[in-house]
Amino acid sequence: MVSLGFVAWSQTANDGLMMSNKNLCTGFILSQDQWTNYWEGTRLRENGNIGTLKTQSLAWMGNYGVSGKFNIIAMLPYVRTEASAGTLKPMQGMQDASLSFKYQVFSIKPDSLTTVKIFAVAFGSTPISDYTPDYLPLSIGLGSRQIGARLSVFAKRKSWYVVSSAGHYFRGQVQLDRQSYYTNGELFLTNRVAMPQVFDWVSGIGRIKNGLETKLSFTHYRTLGGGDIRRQDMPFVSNRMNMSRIEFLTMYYLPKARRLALRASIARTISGRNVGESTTVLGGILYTFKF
């Protein structure tokens, strides 16, 4: 029910390029995100007390080559959300922060038009406001500290690529503004709550050619565990949330400015527990310094 935060762009911790060395990637990309309708646990169905829950978020994300062979990837999100039916609140601030350190650990060319690589990723991510995670799905972040591993695998001839990424990520505990909560069947005396771990894999198929980059891709985003919502129930925060999505991305260099890139996608949540039937549009302009 929450924006998970699948942001795309150039020289990302799931694909397949890298920035050269001593080359600064940074800018800003903004987002928006919503639905109607959404599944509770399996079910379709609408909400009359929340109308159209609609995301939108600015990022700031900056990727520096500390050589062509190891780049770190950071992002910083704000984040606001409003529903247009009923009465709860919109909420808005500074989501969490990520940082995430990408290794190219094999590379091969069976021949002169064929490139094979293999990339390792090592990620972390912090809350840093003090958002309420427990007021979904107004709420604009879960609240849970993230750390994980990923592993992707490229493969590019001529203009064209194929790329396929999984990663797998543990998150920490959630305090919440109370002392007991009833979930997945069970009443808990705490304000802790323990949030299941995730895994998710990313395929896709792009090509590159004279400035232009295109991109289709389809993600899975599994949580381990979890319950459901329950009939007639607010969300919560430990609940399962899968989704898989179909996405397509362009960017584009300026022919008299190459340094500066626009980006631009429309993804689409076809088939989720927990979350919402989304459309996600997405837009951002990049620029590469050069050190």
The other form holds:
Amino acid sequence: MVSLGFVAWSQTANDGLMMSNKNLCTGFILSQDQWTNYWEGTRLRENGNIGTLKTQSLAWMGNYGVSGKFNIIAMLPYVRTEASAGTLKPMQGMQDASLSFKYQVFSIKPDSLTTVKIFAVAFGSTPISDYTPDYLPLSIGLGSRQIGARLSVFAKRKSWYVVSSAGHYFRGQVQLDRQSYYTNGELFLTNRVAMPQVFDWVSGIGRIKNGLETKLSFTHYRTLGGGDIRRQDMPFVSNRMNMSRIEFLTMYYLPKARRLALRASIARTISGRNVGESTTVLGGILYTFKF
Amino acid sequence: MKQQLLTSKYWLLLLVLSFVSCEPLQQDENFAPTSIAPPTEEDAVNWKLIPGAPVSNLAQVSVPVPTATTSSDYAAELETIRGLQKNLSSEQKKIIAKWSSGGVLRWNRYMRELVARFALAPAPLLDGTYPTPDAENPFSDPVFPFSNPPYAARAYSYVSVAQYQALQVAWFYKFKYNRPAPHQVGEGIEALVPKSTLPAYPSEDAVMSAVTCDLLKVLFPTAVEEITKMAAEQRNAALWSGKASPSDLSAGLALGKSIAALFTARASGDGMRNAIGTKAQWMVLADSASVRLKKIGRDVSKEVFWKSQDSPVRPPMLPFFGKVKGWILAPSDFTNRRPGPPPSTTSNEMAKELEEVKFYSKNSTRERIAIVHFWADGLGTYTPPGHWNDIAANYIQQEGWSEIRSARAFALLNMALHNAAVGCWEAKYYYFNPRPTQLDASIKTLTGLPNFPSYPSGHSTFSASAAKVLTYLFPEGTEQFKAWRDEASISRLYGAIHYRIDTKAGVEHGSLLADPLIDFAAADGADN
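Now that we've seen the form predicted on its own, could you pull up the form predicted in complex with the partner chain?
Shown next: the complete complex, the earlier chain at its head.
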């Protein structure tokens, strides 16, 4: 039920790679996320009035190297949702634009085969269309502005690398179209919803060789507050959405045109709370311009 | 230069923080403590009783003669209050402030919270059937009750009418015995709420706490602990604030309990227990509707009747709620006011209606979605009757009314909303008309599809009945209530779950059902 902008984004902001000075890597990423079972609180169930929920997104991405140590990453996703059963109308539209500032804080080469780097990332995102967040699970997003920061440690030896990254996000209040709502055991008589903060942690191991990068990673995403979906209730924007995901990613730089790269990944939510037990398939094409 | 740099950093920080505005939520109605005591409303002893309601005579429940304020027993009670007032904690002062904005408003708000908490339909079992919430086993899954709109309308009405009648009896005895409040007679006893000359025996707070507590315990049994604590809190606030003595409270408590018993007796025999019906009864609903339409000369061979579109198929919501006892109106008053039949599902007129629904389904705008969601009041909310209570509470709060006048307003509103539920559900199952999505599967809705027949629209009926009562009570809001009524009504067409005819018939029906209540209100003597 959490929109997937962050999945595609996190790859670039979390990884240990930097665009070189005055290089722009840009392209489009297409993804499809779907689930049939979801966690109503901690209870895994299906819902005959939803069937399978499919969320497709097409995102533009740009990563610009202001310098070899400082990158700016932007994302602009278009999202579409659809339920295979029930009567609820699909939704679509521009979701949340995001901007990240990635800075290489530290770099050391203990020997000629090994590199260790530390990155700090500042992140901000904002909804760029007036979509309704109060129509879950068919809302295209949560309608909340976010700011956050993350720290990543990247270590590479020969062609192998490990990366670990943790982030913390503050989310702004969300405005609903209605004047009252009930969540987390309380009736609220306002159209504004306070959004709990989010913490995430990603760890991965990968290999880059002959223009082919492969990576296996684990994401631990926790909402630090919020209520559960009650029995047979609809999900709500400030629910405590938690998930643990496993992702396999591959990126291929074409041998003849090394500026052109293809990206593909598959991710699966293996445990969660107030989210779908989803599988996400993602494909992207990226091109690097040199200025 | 350095100074400038610091300033720009500061602004950057402010900019970043304002980006995710973290100002605290204004999460509640502005139930500020009143600074002026409400009128004592001595004339309320002459207000007519609601015809057919459980209390038919003010002396029906007796309240014993109180001890004199000069007695040693009473002096001991005053001493108790003095002792309590000396050691009030900030927590206790907060409780006094909370209740001083009006008990009727407080309880109404709490009742809306209870309805929202329980407004969830049972989840299906693995075999595709649905368990029924059981009043005898309320803590199981599904919990009891499922406070859907008719259940909620009935619940709001029982509590509101019982509070009003209990306060009418309390007022009768207050002015019969005329025993002043402790803060008026007790040396050194402070009035921690605005001073009023309203006689204190029996305590209106105790009466209200007891009658509300006993009814809510029946209506929402699993919340018993919370309800009981809240009732005790209201009585404590009256005691600590110098408003009522222990004997004012105990007389009020006894009176409230006696009146609650009259209402729970009515509730157990008002037809609600049969409103869900049985599988055998559900099976013949379509056939019965078919027979009725045939009688008025319609060719029913191709007529389409309502079916549940939930998956798995869910039993219809309260098909026999139309037989539940109304307030003031007799069963024949409901059937006489039933809207005429909707057009045949095979007619051109219906095809046009369906075309319009399809248009709104396909061409949903952001503005229309906002209207749909503003009025949806679906599962997990305080329901449409709760929404109109919310609206009423904001008006009542601004008036600075006495408890008894506020209670009258909620009683009138909630009797109308309950009658709207009875009348509307009677008509819905009488005609058993299908939803637009049943006639055309390509229609997608912008809110949850209700699991009961389409014609007439419940939101429209509720809103028209409520708007009519509120217009009587607050004539300055006439245009506003009408605008809200129409918006609530049309929101169901915008949401693609109702035809325009459903909304029109509902508005007319709701208005018609409220008329007898307005006639009563105009003649009960309260507005002279």
